[in-house]
Amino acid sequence: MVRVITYGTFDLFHEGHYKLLQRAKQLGDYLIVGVTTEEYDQARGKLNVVDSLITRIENVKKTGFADEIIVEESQGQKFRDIKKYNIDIFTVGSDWVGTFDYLKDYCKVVYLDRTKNISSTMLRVQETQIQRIGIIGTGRIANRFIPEATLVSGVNTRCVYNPNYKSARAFADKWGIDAYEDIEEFYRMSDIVYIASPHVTHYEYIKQALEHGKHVLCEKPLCLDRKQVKELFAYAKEKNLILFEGIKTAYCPGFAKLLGIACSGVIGNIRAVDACFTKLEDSNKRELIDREYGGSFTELGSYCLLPILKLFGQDYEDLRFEAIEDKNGIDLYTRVYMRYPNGLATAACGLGVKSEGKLLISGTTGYIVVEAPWWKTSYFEVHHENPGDVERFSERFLGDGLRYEICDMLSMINGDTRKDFKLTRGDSETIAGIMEKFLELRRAQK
């Protein structure tokens, strides 16, 4: 007897589901299948499970594949179930290509090729839609962007377009999805935009994927106007849909740690907050060609300015920029300084000039010291004016953090509105506003 063994959340049971443990089946005689507890998959990363572990181990029982039926509670285990249970075969979805090879010293290895397009459930009437995501643009954060949506539960990604059909078709071949050259057709299979174009792009795509009834997760910046965000939230409010600027910081467990503490008053008055975020990036990358809309600050600057405004708020007395230029014209490096009633904020982000990347928080008893990344903040310190009286804390951040603003988002379609103080509509017009501030007067001094 082959005995074969498989495992998955399999939460809003569906179509991808069904076929998978049907071709698990297949590949021999007894198939046992381990369902994981929503504990399990937090610690594993994945996100916003809906339905509870009896709900998920009726629906694997009613497909009549799974001949035993397991629960998965802890790493490790898939180990030691394959020696309990004498396993000749651990199977799983395409997925997780090379996630388990080390298993192949203890049994055969098979990555079954995940199911395109699936729809709403086979076995039941879910109360809570599957929605599809449609991706436009096929750069870096894209193909970031596909892996962390796999670990959010509810959401599945369908479709690519890019007016460059070629890119489209190699993408979407990367990653499994389909491709399409017709935009009103990529629309017809999406609901969810996850638009990941160039800057220039944003405000177009959201106003014609709001106009066809999606909502839209965009990239940040939102747009490089103040204006044209202001139009584009209160489009989105008149057609009851989901706007949403995807700064990853903004919706990361530890970010909201720190905002807490910091505000707490175990620093005392906050008076002054430093960002700083560089990295050195390739002078053949779009962010150092394009002489309009390109350079550090409209491509890093919304992470530096997010702990300023949720700190010391929207409305500044002054603003003023000072930029490193290259011969093109494009910062490679700028610092901003913010004025504020109570306190002062800098903000410096450099693609051609690297610095030490901190976020510091300084108050009238102690400062926050928040080392690179910062931006993934997972660990930070409380320091007092002992050095010895250090106050220490932490919070996983897993993977890219984009799974976490996909969740959030989520959440506010199904109604949950409480997770928008995160990053509201004002911060994401302050930042636009400050960005459209910024060009303007670099297009002055040229």
Ligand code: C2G
Given for the second form:
Amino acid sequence: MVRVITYGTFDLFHEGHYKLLQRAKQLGDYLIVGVTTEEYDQARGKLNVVDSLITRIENVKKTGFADEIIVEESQGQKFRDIKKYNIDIFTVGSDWVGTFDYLKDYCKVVYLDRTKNISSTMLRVQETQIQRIGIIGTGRIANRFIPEATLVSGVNTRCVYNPNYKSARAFADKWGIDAYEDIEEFYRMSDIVYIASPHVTHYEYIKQALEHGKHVLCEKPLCLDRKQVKELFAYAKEKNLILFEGIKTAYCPGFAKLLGIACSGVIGNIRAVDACFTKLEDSNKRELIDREYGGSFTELGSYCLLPILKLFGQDYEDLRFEAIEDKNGIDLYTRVYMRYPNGLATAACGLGVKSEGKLLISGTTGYIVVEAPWWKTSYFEVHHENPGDVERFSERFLGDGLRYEICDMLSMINGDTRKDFKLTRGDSETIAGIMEKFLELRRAQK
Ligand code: C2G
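Same protein, different condition: the form predicted on its own was shown, now please give the form predicted in complex with the ligand.
Below is the entire complex, every chain and molecule, led by the chain shown above.
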């Protein structure tokens, strides 16, 4: 008798799960299915699991393929189960190719093709529909987005569009999704459009996606013009759609904790916020070639302005810029100075200058320091006059951190608006306004 084992969360049970179990059963005579607990899913970074463990087990049971169902509670359990249940074949979907090769010493490991295009849930009427994501753009960030999206329950990355169809095709093949040459077809197959194309194309794509009745998650900066951002948010509201700017820091749990602690009075009144983010880039990259919209500030400014706006608000009194530019006029290192009624702030961004990349929040009784990469906030310290008096805080930051914004966007689509304080429309408008002023000055100087 050939004994097979497979594992999964099986949340919002759908045909992808069904087909996986069906094929797993066909691999042998006896199938054991491990269903994950909520605690284990949290520990491995899976967000937004909707169904309870009992419901998920019930759904697996209803398929009739499982001869036995067990609960998966911790990392390392797979190895123990294989011995305990005398397993011949371990199987899981192709999204996990390579991950479980270490089990090959103990049994056969089979990766079954993942089912493309899941769109509905099965076995019971669900209030929560799986949202299909269509991606515009095929660059670095789009490649990072897909594995993160698979860790958020309730979304399925379905397709990709790029005006250059060859790029879209290659990207789609790599990730096992569909590519469309016709943008109308792309919109038909998407509920949420994730825009990861160059900055300057954002406005048109956002508008078009909203016109097609789609929710939009757009990479930062949303636009480089305040009026455009205002217009797009108003349009999304009119159409009852969610428009969401993806500044991942705003949504990660560590950053929320940092803001909470900074505002708690632990360092007295906040008087200065200094944020720095530098990333050395090849000189042939778009950010360093695009004379109109490239440069360090449009690329990284959103991150540095975020803690400033969150701690001091949108009503600054004065704004100044200083930049070191290359011969194209593109800024390689930019400092932004902001004055508020009760405080001062600086944002420093570099693509051609490397610096320490710190976030420093200074108050009347102490300061908070977050070392690089503070934009993936996972650890920070609170210091006081006495150098020995240090409080340390840490928080989980998983993977690339995009899963947090995807998860918050999804809850907003599902009617939970409690998350929208993390990055408000006003924040997005203010950031666009500051970038607009910067670009105006740069053009004037040319
Ligand atoms: N699956 C699939 N097609 C889909 C979606 C999922 O074939 N469109 C497969 C997955 O590859 C997995 C199983 O269905 O084998 C369960 O998927 P999930 O519930 O998403 O669970 P997962 O996070 O993949 O857990 O310890 C848990 C296991 O490692 C797998």
